[in-house]
Amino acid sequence: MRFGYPCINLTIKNQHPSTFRLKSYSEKRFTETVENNLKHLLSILNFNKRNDIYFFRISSDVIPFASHPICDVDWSEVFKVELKEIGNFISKNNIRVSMHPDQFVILNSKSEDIVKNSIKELQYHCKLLDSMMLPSSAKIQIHVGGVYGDKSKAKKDFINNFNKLLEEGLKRRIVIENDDRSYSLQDCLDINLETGVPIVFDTFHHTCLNNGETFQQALSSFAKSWNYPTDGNPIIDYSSQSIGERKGKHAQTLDKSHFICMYKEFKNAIIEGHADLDIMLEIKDKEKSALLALKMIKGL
């Protein structure tokens, strides 16, 4: 069972901005920023390896403005050596990576322009992972999107756009997650039946929005959406409620007792046909909670 954290390492701080304003764009600025971002990413991966953290969500900011028309640099060729080096490091050390585009990626939007721009952004993420020569188990995680007053139609719009507009290589990388307000695990399972897209099970979101399933029923059903080994191990997003904050806000640091209870649930899960689960810790103090989680489970 691999544990990971998303996007930022608070121990190894990036000494340079990871992106910049669009009005400041220049080829020189772009190239310098990407070069630094790739070096920083490799530093994080080295840190993770030294500390037995074998799951990491790569930031979407690695290549700034990659899906914007202003970017006319063939970055996959310019940084071919660096991208291959990072991919080799990931593969050699059996590290799992994923990506998670921002909320503006909405495949079921009513706006054709938003759908087109969403696809461009997804194509960038896919190109980055392809340039690292990573297998299809390196996933791109997205939300289903809006409801627009008719969830049934909104789900059909997602299904149609996914099936008809996305290239096959991109489809193989896409996964969807249940959210805390609109699309439950069951909604995602409905979409999976029509698309084959695997589901990332967000345990925290499930406590906010569900259809009455037991936790073990939910674990079993979501795992069946994954085709192992092609898709890799099923992925879980884990967090807990931030005390005193609005419902759905992620915790600042690991809730030890809650995590141990959930870890035991993960270990007791019957995940037929899969080697194990990979757990993304969506906790705000990032690697600190990942290190704490690893320390805690060693004593169990």
Given for the second form:
Amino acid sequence: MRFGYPCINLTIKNQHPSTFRLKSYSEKRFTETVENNLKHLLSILNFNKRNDIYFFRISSDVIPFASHPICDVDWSEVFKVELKEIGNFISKNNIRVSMHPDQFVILNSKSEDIVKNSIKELQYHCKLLDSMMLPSSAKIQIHVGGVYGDKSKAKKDFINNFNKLLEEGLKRRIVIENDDRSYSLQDCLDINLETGVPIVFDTFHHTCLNNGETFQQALSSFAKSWNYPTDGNPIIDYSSQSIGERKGKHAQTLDKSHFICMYKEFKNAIIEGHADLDIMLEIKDKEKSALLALKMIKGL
DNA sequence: GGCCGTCAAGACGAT
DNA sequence: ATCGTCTTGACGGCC
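So the form predicted alone is up there; where is the form predicted together with the DNA?
All chains and molecules follow, beginning with the one already shown.
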């Protein structure tokens, strides 16, 4: 079981991906930023390895404006050597990486332009992972999208667009995540049946929106959406409620007793045909909570 | 060197 | 109608 955290490391100062405003775009600015971001990515991966963290979500900001028309630099060629070096480090150390494009990726949008731009954004993520020579277990995680007042139609639109509009290489990397107010685990399972797309099981979202299944039933059904070993270990997003805040808001730091309780559930789950689960800790204080989680598990 | 309005992009619920 | 949230806060103009 690997444990990971998303995108930035707060311990290593000024070593996380930076971006800039569209109006300050220049080839020089772009190239310098990417060069730095790649260097920082490698140093975060080194930090993680030293601390036994073998799962990491790579920031979508590594290549700023990658899917924007303004970007005409052939970055995968310019940074071929660096990208391959990072990929080698990841593969050599058996690290799992994933990416999570932001909310603007809507594959089932009613607007053709939004779908088109979403695909461009996904292609960028895919190209980055491809350039690192990573296998299809390096996933790109997205939400299903909008509901538009008719969920069954919206699901069909997702299924059709996924099946018809995406290249095979891209399809193999995509995974969908259950969310906290529109698409439950069961909705994702319905989509999985028609597309084969694996499901990232977000346990926190599941407590906000579910269909009354037991936790063990949920774990077992989500894991079946993954093909092992081509998809890698099934991925879980873990978080807990930020106390005293609006329902659905992620915790600032790891809730120790809640985490241990969930960890035991993960351990008890019989994941048929799979080696293990990989757990992404979606906690605001990032590596701090990841390190704490590892320490607590060792103490069990 | 710190403050804070704003940032490429969507959807949705709360106010 | 506008704001906050999801997401990865943080860029950068201004004082």
